[in-house]
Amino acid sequence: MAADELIFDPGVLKDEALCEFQGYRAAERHGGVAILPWRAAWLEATAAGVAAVGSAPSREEGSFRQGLVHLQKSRAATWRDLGHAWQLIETGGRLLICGGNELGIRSAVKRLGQELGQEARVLANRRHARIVAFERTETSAPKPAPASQITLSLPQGTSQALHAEPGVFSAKRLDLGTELLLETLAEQPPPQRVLDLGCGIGPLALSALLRWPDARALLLDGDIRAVASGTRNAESLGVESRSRVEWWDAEEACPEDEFDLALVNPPFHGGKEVDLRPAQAMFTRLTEALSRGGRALIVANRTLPYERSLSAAGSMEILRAERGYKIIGFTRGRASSTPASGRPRGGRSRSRSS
């Protein structure tokens, strides 16, 4: 991004540690810790050798002089780093905001000097992008982002509100992808061993929880707000004893295998482009994953050519094919041929089937 460019512009940073949020190009000069709560940035950070964690860490485990903000596509996600960053900044110290047009990076600035009563401070301002600092006071700090009640309809016909944190993907309301995802549920034979792929905040492997009271469930999500959220939904829900939820990239293996049904919305954008390796990643681990003769229902865009990526592991059929989707019912064959991988891309919110 042009953005990441300027913050090594001259006069940008100060040559100390900091704590920064959504990247680590700038911890891994200067030092300090990286928030990334995207596993695939976080791996890469790590292998980098940055000192990085996904979630911000609390006051007590360290102070720093400097903070920097990348602006996300997500508006509450960002005031949700900004609050922390504030926590984490000594008094007098610096809260940096860098960010591209696209995004947004005035009308952000804006709002956020009112909030502090203060005017920003230009740091760099270029190739459709800038850097701005604020100073860390006693009297003000970034207005906190809330979390997002979900509603989701129960299988014995009652509703739940389920907990999503600022960031996570389909944080208003259930996509339609999942919704009709979750019709289909009731139309399969009770599985032992359930396997939820990008989970998100829980709504396929919990509903799956409370329609078969003798299943188990692996939730695995590469976001670690979502991660959080599926916990936090499966306690509410009372199903916490029957899964396990789990912060996972593609790139990596299964935890486990031998599931005999998974449940997959996969995600299909990078930016605001189609890309259709992450869901190909997701597909490798996923025919790993089920047992021979195990089913997995996978929902899609109707354009997305999914069966492609899965011909060579098993058999498929669509099962449903209404209001721009289509579920597809994949069957693991005997052949021990996966899909060909592809590794997503690291530290960027990514679109499902929304």
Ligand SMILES: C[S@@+](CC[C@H](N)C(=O)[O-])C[C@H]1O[C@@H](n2cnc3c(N)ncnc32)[C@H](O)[C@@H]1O
Given for the second form:
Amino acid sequence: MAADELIFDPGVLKDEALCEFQGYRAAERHGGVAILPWRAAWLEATAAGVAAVGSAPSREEGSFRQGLVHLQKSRAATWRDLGHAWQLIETGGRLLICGGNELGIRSAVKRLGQELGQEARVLANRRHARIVAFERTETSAPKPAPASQITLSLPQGTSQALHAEPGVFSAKRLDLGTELLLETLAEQPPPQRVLDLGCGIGPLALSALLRWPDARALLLDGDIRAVASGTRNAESLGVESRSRVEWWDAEEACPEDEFDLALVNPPFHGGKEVDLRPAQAMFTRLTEALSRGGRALIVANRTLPYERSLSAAGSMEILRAERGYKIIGFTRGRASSTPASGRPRGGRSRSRSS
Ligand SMILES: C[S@@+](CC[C@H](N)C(=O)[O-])C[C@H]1O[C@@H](n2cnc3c(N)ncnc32)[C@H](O)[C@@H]1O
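Got the form predicted alone; could you also share the form predicted in complex with the ligand?
What follows is the whole complex; the chain from before opens it.
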């Protein structure tokens, strides 16, 4: 990213350890700690020898003369990082924020300047990106972004609020694809072991546990903020003894296998671009982790070509296609003779592909 090139412009960073949020190149060069909630980035930084953590350490674990926050798409998530960086920087130290114009660096700097009652010092400004510095003072601080509450409808006709950390998927409301997949759970035979790949704040597996009191679930996500939200939601729904929520990247092996039901709402974006690689990796893990004859329910935008990747490992049917989404039912072990077309005959009818 263009913004990342600016951090090594002369005079931008001091040659002293720093806390770096959402990136690790500066910490790699100057020492300190990188805070990387995405497991893939954490794995990469750790392999490069950087001291990296998923969540911000506490002040007791160390403080710094400089901190660097890379702007994220989610403003709430950026503000959460700014708040943590502020706590880790010593009074009189510097808080740096960098990002591209396309992510709204100018408005973010303006807002932060107002909250801190300071003018930002622009350290570098080129390639449609900038990096600015504020002084860590005692008098003010970035205003923390609160976590949000998402309403989850429960099988009994009641509803429950789910906790969502800033920056996680569907932090404002339950995804429409997730809702559609939840509606199809009622049509499934009761499973014993449920796998939720890319669990987010946990709506799929946690609903399954509420529906089937004898089931257990493993929930996996690459974003540690989703893992924290899912863990908290499992506790508030009273299913923590039947669930395990883990930080995991789709390129890693699934920590358990022999599941009889997998629920997946795969990611299909890398930044602004469509990126199907994490979804493809999830399908590989899914076929490894399901028992023979085990089922998966996968929700996707109707146009996404997931059937091709799945057809070699089992059979498929399109269970529903409505509201712009389709629900793919996949059964491991019996390969499809022809891939599912993605188009059932009519609203809620079913079409077998094999
Ligand atoms: C479309 S969301 C679905 C979330 C949740 N299952 C739901 O239905 O609300 C996809 C999830 O995959 C996670 N994810 C994205 N890339 C990943 C990767 N490479 N490894 C593991 N999880 C990933 C995201 O953090 C996100 O929570």
